[in-house]
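One chain comes next, on its own, written out as structure tokens in the form predicted alone.
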Amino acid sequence: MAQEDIFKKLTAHCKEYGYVFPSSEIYDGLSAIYDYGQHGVELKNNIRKYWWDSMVLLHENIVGIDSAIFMHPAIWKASGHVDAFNDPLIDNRDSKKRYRADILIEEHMAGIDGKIDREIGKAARRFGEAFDEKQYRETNKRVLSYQEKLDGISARYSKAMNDNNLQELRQIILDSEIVCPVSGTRNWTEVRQFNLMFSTETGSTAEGANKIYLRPETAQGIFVNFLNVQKTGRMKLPFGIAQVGKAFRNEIVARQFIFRMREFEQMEMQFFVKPGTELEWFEYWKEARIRWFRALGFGDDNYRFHDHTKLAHYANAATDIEYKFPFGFREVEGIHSRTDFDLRQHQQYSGKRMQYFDPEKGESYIPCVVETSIGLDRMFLHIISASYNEEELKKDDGSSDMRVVMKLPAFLAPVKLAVMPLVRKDGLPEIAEKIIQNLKFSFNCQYDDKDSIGRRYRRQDAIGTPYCITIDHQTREDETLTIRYRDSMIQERVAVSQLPEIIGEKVSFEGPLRKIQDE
């Protein structure tokens, strides 16, 4: 299925179901801003959580904080997101469409390498048992082509990047033939950088006013707070700062869903570390983060690390964890060895000590950096990609009928546990109603009454409710209710009392964060 297609199928689902709302859409809307339905907001609470949980609750040296999206400009200034934080942007003059020029090639590099992964899974089939990856990658004409266009462009790629060389991101384009998916055309405009800083102003009168920016990034703030916590909170190295809030970038592509949006949110953790050690805690913190995303059962295969061509100007050593998305791998998470760039600078431009006292060394130094970085959208984006499936199911009859669930794992689902009175009567919706009073303290609950049970079973499975609860008339006679499982569709008799444990164990987010801990 094309890109656009699976887009397009996911952003439908999620307003049906009331995850995702385009923004302002009584106006037509903003592009690439989206607000949360009641679902949507549920869900990404609870990735929140996960997160926030996987790092403050399991790490004693972790804490966490919440800075102003406002900062001083000079704070901008000292990052270097004044000179640097731009993009390459290309335009296609037959379709008028903007396009950042690194993703057009890499996206064309993840076409090239998703040719090379088709030829491995014809041949897989073919051969069985006996099929050798290795020796076809090595041997095999067609993906040995592949391969050597693949690393050339990389090469050159690479290489441009690198030297900030626009002339030769475009010539790149050109060779590749890559054309605008708009207009089909290669007739593109040159290279050139592209700030990504929103500017606004403060100030009690316009004359007054001054020039400050909307954070593109969480981290400055927790840059700037280190001496804060540090001292306040008698933090010893290696200790980190994690944060979540909003981040505001003026993105150029701003056509993939929530993948890529103009306001979003993210998940930084910060951690503080003695010069020298810090490659061995980025080490640390890729395995311990990949470990994070496993844990939510998607299959350990569909996550990989990509290190960067092209290091930022902070950086020593960066990779991102990727995720097999429906329409390829990309990035969800970005793991950086910063150095001592940032705390060095803010000491330069503010003219405050930004060092730590070491009393095992009886001495002052600048602390470097490993930060992890995930954005809550994205992150989002990948849950309801991952747990969105369409299953075709054979009735009794022959006929088949199609269902379309979303798998979330338990313990992300917006809503825990639907309760349903098999009829609106004999006291039916009554004991459901005193279920839900006894449960709403502990799980989003949702009564669900309208239409025959089979409609009301697909309407919770679309929504991605793990755990229906039927009332019937022999809960009258015995308390007991049937439970029925989203996943597999099995149905069992258990007893109204057992509903708090049964449910409570399985929605609890203690089983992932062990998980992530014992491995």
Ligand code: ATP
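In this text, all values refer to a predicted model and were calculated from it rather than measured experimentally. Numbering follows the first chain given and starts at 1. Take the two forms, superpose them, and find the largest set of C-alpha atoms that agree within 1.5 Å; that set is the rigid core. What changes on going to the form predicted in complex with the ligand:
- Residue 339 shows a C-alpha shift below 2 Å between the two forms [criterion: core-superposed Cα displacement of 2 Å].
- Superposition on the rigid core between the two forms places the CA atom of residue 119 2 Å or more away from its counterpart.
- Residue 138: CA moves 2 Å or more between the two forms after rigid-core fitting.
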Given for the second form:
Amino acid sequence: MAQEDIFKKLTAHCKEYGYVFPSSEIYDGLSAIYDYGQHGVELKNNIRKYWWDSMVLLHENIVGIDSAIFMHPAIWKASGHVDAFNDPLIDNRDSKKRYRADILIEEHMAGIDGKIDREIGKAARRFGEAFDEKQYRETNKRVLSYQEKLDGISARYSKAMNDNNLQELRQIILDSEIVCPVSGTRNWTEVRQFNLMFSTETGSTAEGANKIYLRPETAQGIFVNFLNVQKTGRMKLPFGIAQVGKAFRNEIVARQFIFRMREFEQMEMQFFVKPGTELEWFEYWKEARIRWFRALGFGDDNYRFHDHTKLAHYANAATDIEYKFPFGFREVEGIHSRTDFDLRQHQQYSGKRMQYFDPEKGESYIPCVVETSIGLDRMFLHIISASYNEEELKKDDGSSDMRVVMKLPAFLAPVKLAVMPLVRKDGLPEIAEKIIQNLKFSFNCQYDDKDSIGRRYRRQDAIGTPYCITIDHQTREDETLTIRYRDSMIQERVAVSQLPEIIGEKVSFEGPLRKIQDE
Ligand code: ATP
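Could the form predicted in complex with the ligand be given as well, to go with the form predicted alone?
Zooming out: every chain and molecule, the one shown earlier first.
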């Protein structure tokens, strides 16, 4: 299915079930800005907690902070954002649509990669067991010609980005015959640089006003607090500082639902280490972070590392963790070994020493940093697109029905338990209410007595509620009820008193957190 159709489907589902709403909708919305609804906010909180606990609970040497969105403007000069936080943009003269030149080229390359994958897939089916992928890649003419094309574009693209050569980027677009997806033409403008930072002003009078930026990443708030935390927490290297918070980028491409937003949340952790050990820590964090993803149970093969061959001047290693979205592998997290660049820059610009006194060596130095940086909203999109299922259900009479079910990991699901009285009389609603009053301290419960039980199940499936319980007349007599499991749709009779145990185990964060602990 095309990327746009998938986004359409997910967007509609998220809106219908209280996950994500377009911002300012009654005023026709605001491009690339979204609001989270009653279920979305719960899922987001749970993802945030999963990340936070995996950092701060599981590591004695990682602590959290919450720094302000506004920071001294010199910080963004020191970090390089004022001068170099740019995207190359290009317009199509016929459709008047604006694109990121780098993304047009990357998507074109992903398209060629997809063609290679399809050739390999076809051949694998044809040859069966005997298929040798490596040999096929090295000998099949069609695959070789795609690969040659891909390597050619990739080399030119890397060089152009490194050299900041905007003319060459345009030339690659022309030579690769990339067309505008809207107009279908190749009538492209020049490529221009565009700074992604939003700015505003502080100060009440025009004369006294100062230009100030909305932070485009949370990391700088960590760097400038490095010594505050180190000293007040008496932290010894290696140690980490974690932060979750809003970031703002004036993104040019804004047609991708919550994949690319202008206001979004990041979950970042900067790990400060002794110079010379950073590449070992980089490997450590690569493994730790991929375990975090895999513990969700969406399939190990749906994640891959994309190591950067072209490194920013301050990095000595970098990789992205990519998830296989329904529209292809895309970055969800970046892991970067940033050397001592950031602290050194802040030392230079602020005139304050940003050094760590190493009691073992008896000397001071600027530590190196390995950072892990993940978008909370992009992770949200990953979880909902991985959980969204349309299932055909065969009925006994041979006909079939359809259900949309969000197979969210139970510990992340916004609602853990839907409590449903079979009928709205005979004291059943009161029993349901009593159960909720009892369980609400541990689980997010939802009361639902509208429509038939079947329709209520469908509604909860669409929300992703892992457990539904039905109170019927028998409940009044023997304190048992029916529990129905979302994924298997199996129903069983259990005692009311068993509920905390049955639900508690599956919705606890402990299981996934234990899985990602260091072996
Ligand atoms: P991209 O290449 O997709 O623009 P990036 O490499 O600029 O991303 P980083 O600056 O490394 O991204 O940010 C770390 C993470 O923050 C990304 O992996 C992504 O999950 C998230 N992120 C970045 N920009 C956005 C955005 N505009 N909307 C939502 N999430 C974002």
